[in-house]
Partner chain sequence: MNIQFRESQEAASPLTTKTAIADCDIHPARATRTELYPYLAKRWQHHLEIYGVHAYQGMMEGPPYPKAQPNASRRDAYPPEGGPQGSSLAFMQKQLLDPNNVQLGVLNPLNTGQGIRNHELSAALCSAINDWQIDKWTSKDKRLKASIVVGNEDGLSAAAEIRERAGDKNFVQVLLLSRNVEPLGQRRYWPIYQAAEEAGLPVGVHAFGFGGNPITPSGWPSYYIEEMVGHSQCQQSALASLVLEGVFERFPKLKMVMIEAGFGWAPSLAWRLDKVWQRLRSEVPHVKRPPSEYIRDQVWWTTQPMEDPERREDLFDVINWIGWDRLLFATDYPHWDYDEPSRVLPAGVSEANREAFYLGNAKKLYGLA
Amino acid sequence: MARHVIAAVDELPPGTRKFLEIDGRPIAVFNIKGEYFGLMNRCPHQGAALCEGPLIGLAQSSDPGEIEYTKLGEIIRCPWHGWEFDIRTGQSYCDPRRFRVKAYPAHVEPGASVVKGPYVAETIPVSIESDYVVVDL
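The structure of the preceding chain alone is requested, in the form predicted on its own.
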């Protein structure tokens, strides 16, 4: 699995998401309370840009008339048809046995480990074969 550096931590504060394309795949990375999660930005139902939908919570009930809201900001709702997926796992809450969204692990690494070398630059031979007119203003 290839690593891709996508942003500095301060560019993705809690409660935000970043859209990008990696190797031709539309991906969104979410910061949920300081934890990072990546999801394929495509709803398996009909291909909508899933991660452009609202972040919501999960309504659960253990007894009739008792509703508890959990996972606030951890469920993404498809903007086209309202299908819901867990950002942490990609699990569908509409049909969990048949549908899920591809989840990608995301984490924070110290800057020194991301930028350490050695780097090798590609070199290309260059020659200038003509004179140029230059105007000094």
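I have the form predicted on its own already, so could you send the form predicted in complex with its partner chain?
Next comes a single chain, given without company.
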């Protein structure tokens, strides 16, 4: 497993996402209220750039007439046919048994550890003073 530095924390504020290619794989990294998530940016259905879809919530119904809307901002909806995936796990909601999208753990590391550690900086020069978003691949 390689660890990739993909952005300084300031460059990926809450509510934004970053698209990049790591080892030939299209990846998107999200900052949702300070939590970071990485996802393969290719829909397992017909191959759309999945992460260009909107982040929505999950509409569920236990009984007809009762609708609960949860996981606000944690569900990515494919820009083509609208399949929904949990960005925390990559699990699909249309057919969880057969389809999932690969999720990559992402988190923040202080610059000091990044400079020393076994990290590969993808796109940016890193310095000790800053914090970085790191994806495990």
